[in-house]
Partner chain sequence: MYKEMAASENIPQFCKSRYENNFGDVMIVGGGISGIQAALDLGAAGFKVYFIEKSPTIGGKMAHLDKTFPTNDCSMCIESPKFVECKRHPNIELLTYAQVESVMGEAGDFTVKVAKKARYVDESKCTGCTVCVEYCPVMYPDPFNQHISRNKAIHIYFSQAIPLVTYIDESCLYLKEGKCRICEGVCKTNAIDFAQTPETIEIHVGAIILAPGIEAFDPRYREEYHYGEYANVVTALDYERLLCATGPYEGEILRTSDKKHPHNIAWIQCTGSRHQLEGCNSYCSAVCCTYTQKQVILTKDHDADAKCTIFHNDIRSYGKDFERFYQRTEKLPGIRFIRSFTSIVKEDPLTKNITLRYSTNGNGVKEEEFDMVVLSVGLAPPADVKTFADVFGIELTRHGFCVTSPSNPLETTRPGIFASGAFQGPMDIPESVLSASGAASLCGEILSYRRGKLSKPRAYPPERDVSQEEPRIGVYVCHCGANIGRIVNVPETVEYSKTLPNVVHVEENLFICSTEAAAMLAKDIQEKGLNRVVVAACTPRTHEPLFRDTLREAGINPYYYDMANIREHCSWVHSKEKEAATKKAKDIIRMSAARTCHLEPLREFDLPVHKAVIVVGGGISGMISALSMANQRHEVHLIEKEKQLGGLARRLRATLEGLDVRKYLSDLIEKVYRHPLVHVYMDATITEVTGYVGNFVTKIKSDRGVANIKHGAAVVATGADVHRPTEYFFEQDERILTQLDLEENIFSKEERIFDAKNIVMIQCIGSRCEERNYCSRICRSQSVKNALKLKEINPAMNIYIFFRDMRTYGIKEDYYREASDRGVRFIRYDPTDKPVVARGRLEDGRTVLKVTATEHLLGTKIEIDADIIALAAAIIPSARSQEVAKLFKLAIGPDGFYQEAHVKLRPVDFAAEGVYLCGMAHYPKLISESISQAYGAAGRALTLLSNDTVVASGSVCAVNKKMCIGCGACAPACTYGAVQLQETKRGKTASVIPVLCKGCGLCNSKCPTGAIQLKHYTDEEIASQILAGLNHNVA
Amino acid sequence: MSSKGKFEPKMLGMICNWCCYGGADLCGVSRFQYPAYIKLIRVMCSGRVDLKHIFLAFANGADAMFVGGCHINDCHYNPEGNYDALSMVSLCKKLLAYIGINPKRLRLEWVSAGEGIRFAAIMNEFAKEIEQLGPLGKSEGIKENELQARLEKVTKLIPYIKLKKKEKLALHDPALADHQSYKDLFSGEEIETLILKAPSYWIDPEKCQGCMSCAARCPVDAIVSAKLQVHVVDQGKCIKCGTCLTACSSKFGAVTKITGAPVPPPTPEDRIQVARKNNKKAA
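With the form predicted alone in mind, show the structure of this chain by itself.
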């Protein structure tokens, strides 16, 4: 809230260096006005803006997020960077809607370096809309603790979501290059199924041979391991790719895929040592 009692939203914009930032710069030198509470971050390409950037911004108190890039088919790095932004924002809006956040709090626009007036108009229009919505969670009727829990849940799933939807996120189709077509890339039912059926992976201490095969192949070092000790999946690091499941020999079948149920508690310290038959004498 401002000193006059008027709500001033916290708004963050991530805009590409080559076009949208140029438009913002022209807006400034031309003295076109837009709210000073909109903070801008320059990135080299709108395609570099990630789902995690947006969810972390909301989790840290942002009331709205803006993504700005070059006009479609005019990306300054390749013809596909802004397509990546378009599909990413489409997915992000559906994820926000799934957890009860108004997707209007996220906006994507193309602005060229010569469109200073248009940049100011977009910022003023977006700011007015967010002022009317009010603080994040208020218009949605979500309490702060619950809001943070929902944002955290999706944030943890982002690597898995990106992995499962990589083909759609990489879609670069000029025939669908308008916002409405990309808006329909992901359905609400698709998002719900994706999140509700997100798996977890657990290593059975009774079957683990402490061979470190799964740990060696895990792409994110999410498996706590040591030779001849029961391995444990660090659920905080795990991206749910299933590499550990395929790495574990079918002879042992120590890795279990769990869907729709909690993961068993960590292995107690007194059970982490693996007792192989050929090592019993040495023990």
Given for the second form:
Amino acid sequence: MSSKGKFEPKMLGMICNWCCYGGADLCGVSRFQYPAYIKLIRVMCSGRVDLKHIFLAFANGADAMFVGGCHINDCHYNPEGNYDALSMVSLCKKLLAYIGINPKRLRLEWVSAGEGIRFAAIMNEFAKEIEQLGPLGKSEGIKENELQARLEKVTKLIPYIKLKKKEKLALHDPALADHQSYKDLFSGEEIETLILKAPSYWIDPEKCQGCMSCAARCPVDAIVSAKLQVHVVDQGKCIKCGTCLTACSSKFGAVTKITGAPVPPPTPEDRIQVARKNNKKAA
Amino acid sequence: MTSPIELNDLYCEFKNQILETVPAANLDMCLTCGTCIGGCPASEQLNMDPRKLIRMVLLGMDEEVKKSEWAWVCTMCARCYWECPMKIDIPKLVYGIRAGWPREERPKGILGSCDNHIRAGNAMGVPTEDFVWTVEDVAKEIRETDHRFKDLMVTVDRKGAKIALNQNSREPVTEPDELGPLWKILNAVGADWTYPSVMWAGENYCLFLADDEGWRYILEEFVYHIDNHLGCELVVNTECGHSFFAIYEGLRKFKIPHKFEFTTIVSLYARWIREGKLKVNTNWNQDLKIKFTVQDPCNLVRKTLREEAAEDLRFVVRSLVGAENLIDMVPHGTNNYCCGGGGGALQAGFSEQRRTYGRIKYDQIMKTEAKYVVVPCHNCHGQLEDICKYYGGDYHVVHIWTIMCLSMDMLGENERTYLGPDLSDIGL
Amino acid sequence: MYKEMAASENIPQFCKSRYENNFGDVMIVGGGISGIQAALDLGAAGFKVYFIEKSPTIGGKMAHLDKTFPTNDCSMCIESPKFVECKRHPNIELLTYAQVESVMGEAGDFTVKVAKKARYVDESKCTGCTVCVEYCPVMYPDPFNQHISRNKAIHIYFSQAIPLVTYIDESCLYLKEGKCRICEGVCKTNAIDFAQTPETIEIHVGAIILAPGIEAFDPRYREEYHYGEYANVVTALDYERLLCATGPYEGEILRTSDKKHPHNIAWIQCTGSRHQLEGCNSYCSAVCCTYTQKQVILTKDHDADAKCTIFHNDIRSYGKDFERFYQRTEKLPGIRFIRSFTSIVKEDPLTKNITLRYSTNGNGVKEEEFDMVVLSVGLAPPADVKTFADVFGIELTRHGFCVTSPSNPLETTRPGIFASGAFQGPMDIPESVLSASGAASLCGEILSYRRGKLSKPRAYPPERDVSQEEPRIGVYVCHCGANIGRIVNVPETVEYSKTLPNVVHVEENLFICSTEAAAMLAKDIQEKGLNRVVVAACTPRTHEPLFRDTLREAGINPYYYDMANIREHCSWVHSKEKEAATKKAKDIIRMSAARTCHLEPLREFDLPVHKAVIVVGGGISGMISALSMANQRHEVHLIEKEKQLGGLARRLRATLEGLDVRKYLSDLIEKVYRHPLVHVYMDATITEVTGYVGNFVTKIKSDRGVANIKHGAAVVATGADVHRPTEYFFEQDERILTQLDLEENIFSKEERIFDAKNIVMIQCIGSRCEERNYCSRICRSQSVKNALKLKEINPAMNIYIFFRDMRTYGIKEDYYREASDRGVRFIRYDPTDKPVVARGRLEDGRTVLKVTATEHLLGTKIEIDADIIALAAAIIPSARSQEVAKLFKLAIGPDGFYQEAHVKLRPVDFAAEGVYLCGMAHYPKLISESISQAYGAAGRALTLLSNDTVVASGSVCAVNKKMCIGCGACAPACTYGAVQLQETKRGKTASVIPVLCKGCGLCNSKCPTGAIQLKHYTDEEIASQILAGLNHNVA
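Moving on from the form predicted alone, kindly provide the form predicted in complex with the partner chain as a structure.
Up next: the whole complex, starting with the chain shown before.
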């Protein structure tokens, strides 16, 4: 809060090196003014901005996030990274809306390196909008704890979401280049399914052979394992990529995908010794 | 100028005519940039300005141009020409327009003076005998009334005199008492001088009339007389702007061979003061602290001798009134505005325009808060007096000779017509 | 002698033995921006350069400017990194305070005597500490600040000077009166040397580039300007210094008379330019209109309520983006553009205000008082240009510029000596820069046989491995003169930075980009054991390379560096909120420091460079560029879409200067066909471009069939087209032509043209309008050219040119004047009141075109029965530019012309590496300008092609195999083909081919596990910035 008691939002902008950063530079060169609470982070391409970055910011006190790139079809890079930004922001806005956060808190704009005045105009307009909205959560009527919980929930799902939506997130369709078409890229239903139907992976202690092949493949070390001990998926760490499911030998079939139901509680300490089929046979 | 100009047969006859006589006038080069207007006090008079005039010339609007009365409002002061980035000789153009008027339709005042001069040797048309008589009469009176000048020598046509001095006819004809101060000065330095009897007058209205023939005739007669009858080595122009220009420019323009050198009395004043021959001083004004300003005649400064004359003029006046009492107008020198009295304006009949023109000068003078304007020019003198009266000013206009005599304690009681009450009895 | 040796077998040994003995390849004379560019290009292209500058430092006039139009980039900020680059370049031998005395020999073998003036300071000993300056008792007017402020007799020319050493001016007490010598006593390194005498050195080079630049016109030549007399009449260059943070009043615009802010300022254009008067220049200085607009914009930045009045004639916004710049200026509140020159009437003796008198065109003559009057002074050749020309044995034009070949504006009258920059005539910075690259290419053509023989690679100390050390960050906060320091409380920021985690050293500096500061930084790294550096200053877009290089010189990996942009993104955009700006500066530094902790050392790649090059477009530009590169022994593939070479120039017959275009073109085409290294592809289209700088593959369909061409660089010269007018019965009436048609008709001696009584030309057809908001630049010259030709054929012909602004910039003003003088009538029209053309029948049955328009000065209608009407149709971007842009990933500007990498300093480069630009594809231009730029593009391409390898950024993607789940989200995101999915025994895994990776990071944002990371922009690095940005103190 400023000395006048006026709400001073925390706002970050992630802008591409080639166009928007140049525009922001030119804005400075031309001495166009905008609020000092907006801070900028340089990335090489707006397509580098990740869903995680946006959620990380909101979860850590940001009231608004700005993403700036080159005008459509003017991207410095061959793959037209600003389309990626468009898909990502479009998805992110839907996710924010889903958890009750005003999607206006995330804004994507194209600013060329020659558009200093446009950069200032956007900053001023966006800042005014956010000042009017008020602090994150408060204007949405969500309590602090609840807000954190919701943000955390989606943050956890981001790897899964990326995986499920990888085609759409890498869509470069000039025919859809207007914002509206991209806005409608992800339907509400799709978002709901993504979140509600996100699976969990569980290792059936009865079937697990303690072979460690799933643990070895898990990209995030989410499988608590030791040789000949029943493996357990650490649900806190798990990113729901399903690698363990494919890793577990089909003859064991120990990893189970659970959708729409709670994950059974972890195996009690005394039962973590693997009940090996061949051991039994030998015995 | 409301009917459309048809440009189907563009033939700028008038322009070509001017360029024939003055090839360097650059008339085609106008960038229409407007610099000329910025310096021209005649701009907008009669809905005309130098830029418009050139434009009309270039679009072949010869009839309108030739008819334009503005040519008589413009004083050909050359401030436009001085600054014009393309060096377009607008004064020459105006001169050409004047010359294009049927002689008899040109302003009567100028025409009459010109004719008088051709006929009688002076613009007032007085016979030479009258001039000689007046001169001798005034000289006699001075010799008799002031013993300091008992040997005052004023001659006409004295062969072998070193200097020939011309004399504006205004003084002998209308105010003979104004003759004395200059004689006293010449006497004080022991100058060896004489008046010529032929074309003796220090004026030349044929210049204003744009009558080349008349101008040339007057000058040739004058030169012939000096070189062949008097043999003076130096011809000095009296305190007058246009007559200086008429001789200075005429000698060059008509390529008149001559044996003498030509200069202005102002340069001589300066030289004599520097050489210590003229014992001027500023004591009389030490306590009075009366403020003076100086008018630079365009013909003497911008159009001919430039900074050199402006500097001499100031040097002289400073030596007379004290440097601290000389308040210059801004601008001055070569950038000075014309007062509006030049170019025959005082005789041309466009009084309203002339006074509007003079307003700039009047404001300039009033801004200095000087009580006196020192001016070595008869036309400036006349115009400055007139606008002072017209606009209700309170300054006085004086020739240098008056103040110079005053400073040397030589100014007679009857020689103070142009002084205010504050100086009317100083040194008497 | 050298020539003989060069022809022998022993060149390498011979050259090597001579390396230290004043043997070089090229000498560049004149250290302005043009000379600097030429030096850097030649140095990069493998030549050893002797770089001579007569003043104590390089930098030239550009260093005196505050900002540059039309982007308003800080002039010193964009120029000074190039100073440092020159200084550090192993192939550039810099001799300042030196002048050439004589030149003997011929192209390939010149012997040049250079006299080094005594600076009375030993350059090798002086550390630039400036203690001597503090003690020096003599104050004298500072030439750098236009004599407005004062400096000491011993001083450094300006803070970013190269070399950064002091010199002693002639105002020194000891030199004048034989006493004092205080400086000698206080100098700790004994650098002061009063025994120094001028020294003459003999240097041998093969070619010479002359770039003596320009001086500002001195208004003292004309007393009506009252410069030097009225305190508040200043020149535009004075004003430039007043605007500048390093200026006499530290960036405050003050009047010298009373140190008050002027609020009501007038500019008078064309001071000393377009004047026939003695002491003035009759040409147009080409830059003043636009620099005045820049000064007006900056004045409004300094003082939002300022009133600015510009007295002007034609507004010559003929350059790229100038028209918009003009509109931007015009729209500012409190700005008046008055189309009238003015007379400086007087200075008020008390207030020292200046009164101007001017015509308002319709509203009478007005006298108005201003607080300050800025004279928009033109450009003039250096005062000593005559002697200069004599020394080099070259000829000068009557204006005092270099006489150049009509077919090559870079060639002087002496073979082997080339002209660069404004020595050719008045021009702005980009033109000076591109002509420098062009002159470099011409040197390359004659010295190609010895390229690389004398050059040395850049040597760096071995890199210290600090990856295992705890981060030890050094933070450097720059005042940037007053640019930052005036707004942000730098000392407070410094104190704050000391409290940040891992920050072990913090310092502030007036100009961190100065050589002195860079040296200090390098020293700190070594002495204080820093392993990370944050520079809080300006934008990384211009200065990052400089500081990275500094880190390398200090022996640590250049990627351990981050720039906190507290100028463009802080002090400049929050200039009215000092407190908030200070707070934000701290935040920005905190974000940078947090990020810096996570930085990793990266390896840059040496990519091989394929030596062939393609040129797209076979017009004059394309052919010139192709030949120049082929003459430097590179294989060139010239691609032309049509069935013949020549482009738009095929429709031209002559230039304004009288070059026979037909003949020139056929000679050129013949040269192209005859050159063994130029391969021409006609009727060609490019279907695909793959690869990257140094290694492109372009697929072409042409009369030769389909070809895949491997090449290292590309020059794009796709040209432009002529707009087909839609107005004035064009294409409905055969008497209405474009200027190009008219030119063809004149040369084919069409009777109807020769017999015409009245010819009307109308300018700005399709330019300077809503649809094409730019000036087509060449129309005036073209119309004047045709008018002159017609007048030559039939002097009685009436020619009327209707124009909005006569934009015969530069020396072309002479032709405008000549046309006026020959009776061509120029009539201004207002865009809201364009000339009207009606078709009618005369009484005698002839049909005529009746042109009706308003005479702007007289306010009267004018009517002309025209026999022929010639329209100056706009030059429009070639339709092909768009396609080529897509293929090569090139930026297109708002008007459809290609967007160069940097408007001022990289005018022929694209942001896309390895691709260069020239000709009308860049912007409409005259043939001579196209030729200059074509050589420029060749010169720039050679800086790449001359080397065997090109360095690619280390910021590429890499895969953490352990985390990769082989989901395949990343690969489709990369169209460079840098990311590939490979089958392994653990299933699919992504991997990156680093040389193909362009570092965009799109794959990174798709990866669910974070296995693929863009180095230098890793999730960790970005997250740390986000958290720090939200006030989380993160280490």
